[in-house]
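Let's start with one chain on its own, the form predicted on its own, as structure tokens.
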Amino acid sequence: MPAGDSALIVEFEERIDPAVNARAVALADSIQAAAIAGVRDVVPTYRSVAVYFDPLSTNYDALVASLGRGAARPVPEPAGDRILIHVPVCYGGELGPDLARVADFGHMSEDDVVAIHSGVNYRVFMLGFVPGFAYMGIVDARIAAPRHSTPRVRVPRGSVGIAAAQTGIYPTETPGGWQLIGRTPVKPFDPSRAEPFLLTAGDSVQFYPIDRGEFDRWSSNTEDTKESKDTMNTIEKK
């Protein structure tokens, strides 16, 4: 459907559902490989796809076309879309300040949600919000807690949240209101890399604990960092 006249959307199934996701993400990845005139950006979300265009430069009618054969190819396996991304994060304490609360929603310990949370591969759906943040899931209904009703002012860079069945790690300093469970050292955002984003849509990404100490040895060492993507999953492996 057209959105304007200068921007197409293609919609999948109204769900979040990572075979649906699959779809969309292949679709994004087949329009940008296909480097049609005149389109500007493909921006894939949890089951639809935006393509923005320059209408003076592009072949609308042809465009279309290309958009109605990506949609109709047949739905890929979204466990083999792309890497595994391990993810370093210290849960708890001043770092993930509502551990806690995300505990009494599931009634059980802290170290009960730490397991669970740090025990399945999560999908990225999408990437919105600010630069870099990377909308994951599907969380387990066990500590799927709700985000809170009134959001923070800052949630610090790094924070790991959950919101129902998301599951993401907050790129830069930004208002949110998700649950804290804990932070990472790693950067998912950084201009200064050859690859500014840790994380794509169609990762697949697994968390796994460190203690403080190992945090902030972690944090002094890539303060400065300027590796490319392929750099850091290699550090990021365990």
Given for the second form:
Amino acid sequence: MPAGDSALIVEFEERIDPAVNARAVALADSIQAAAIAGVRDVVPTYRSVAVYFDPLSTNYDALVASLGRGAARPVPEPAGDRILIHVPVCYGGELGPDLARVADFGHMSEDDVVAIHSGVNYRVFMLGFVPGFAYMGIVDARIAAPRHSTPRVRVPRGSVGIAAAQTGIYPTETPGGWQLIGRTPVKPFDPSRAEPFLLTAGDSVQFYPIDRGEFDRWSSNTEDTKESKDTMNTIEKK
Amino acid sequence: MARLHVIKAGMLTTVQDRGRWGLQSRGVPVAGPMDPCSHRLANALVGNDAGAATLEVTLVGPELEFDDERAVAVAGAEFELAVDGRPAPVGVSFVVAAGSRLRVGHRSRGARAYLAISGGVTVPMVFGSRATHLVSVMGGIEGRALKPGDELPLGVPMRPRRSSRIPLPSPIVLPDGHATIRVLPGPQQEYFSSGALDALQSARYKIATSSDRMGFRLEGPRLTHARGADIISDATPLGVLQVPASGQPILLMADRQTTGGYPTIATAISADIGLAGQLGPGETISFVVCSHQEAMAALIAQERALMAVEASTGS
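Structure of the form predicted in complex with its partner chain, please, following the form predicted on its own?
First the chain shown before, then all remaining chains and molecules of the complex.
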């Protein structure tokens, strides 16, 4: 599907579905690997892949053929050898001002919300919105509270939110409308780190609860090298 | 190292290069010049590489003091220009002496000019680019617009200075408050009612005052959706016309987010992006659908014109 004269978007079924997203991520990987001259950027989303290219230096037919081949190829096992990342979250209190609201939404206790939110592995479907912001899911329907009708002007860095079936971590302080249930001391985006981005489309994430003391200790260490070491310790190959 | 001292910042002056490509999959926006064509022309006029960083000047320009002698060119919108109070020409290169002050005043036509300095502005690269992205506070000077007191590092001029005495024809005809932008339908035309593409071309759209480098909010004929205004987030190319529930389209420009959740009806052709970038709030756009062949022919013509300038200045 052409998008103007310098982008192509390959659309899969329009739904939030790990199987659909796995096809998109696999196609994006195959286009990146093909290293076609003139291609500037390859962007997988929930259900599509956008390929940006310089129309004056790209062999358009070769690009389309490569996309066709990539899309026809069988998809590797969902989340085959992708990475599982453990992310500590201090839930509730002033760091998670909407936890009570989400508990009300689900007619359950705050502890139940924490147990449900941290009880499953989430798939990173795509990144967008701001650098390092990962759209993850699928959030259990019982705690899938909709966004605020009026977004907050300022959401602190590290806030963990829910927006219906999606969950995510705000990598920088921005405006935002998601239900904030906690905060992580881990930085999803840190330009000074050797690997600035914690998450990639196709990764798995599991949240685990920490208390306020641990959060503060971890946060106070963010300026030295310990943070990046701890961050690395949270990553394991599945 | 030679520096450029910012005396007055102007309305919105940012460091821009060709943009931060390759990391949209990590949510990093591209940024870059609103009028890529004039940005490249300005670089060519002073003998810089096309990849050098220039200053994008918006509506009211800055005042700058030079540490050393440099070739300078301003391309794009027509602005009042003066060196130490004496008028200077737009669209050609000229030499600014060490210690001199260059003042970029008000615009008379077009919205954005590109001030290229031989050697380029050499603020640190962030992910391979010096382009300023205001919303994510990345690139340029601390990710923001210039302010008085800033000092911009300049690179070593790569080639002997050569002043172009004759104004070369600009590849862009500057709009005078209105421009016609050619579009290609899609990528999500099927999300709209059958008459929406005709409605888009039926009358002028006015650029709302809330418009910025991310996009132009447009006021004009309403575009009706066929199946709701919310989609599962998809990629958002440069120049795409995104349509939220209001039916009033948004033309996504240089600082657009990498993804968005509204259907897109059409996409401006690459050759007309620079022309759109020369429009300001309150000015108007007509959209007209063209063929892919016409889009490519226009882009090739623009490329030829730019290459001719680059060849004549040895850049």
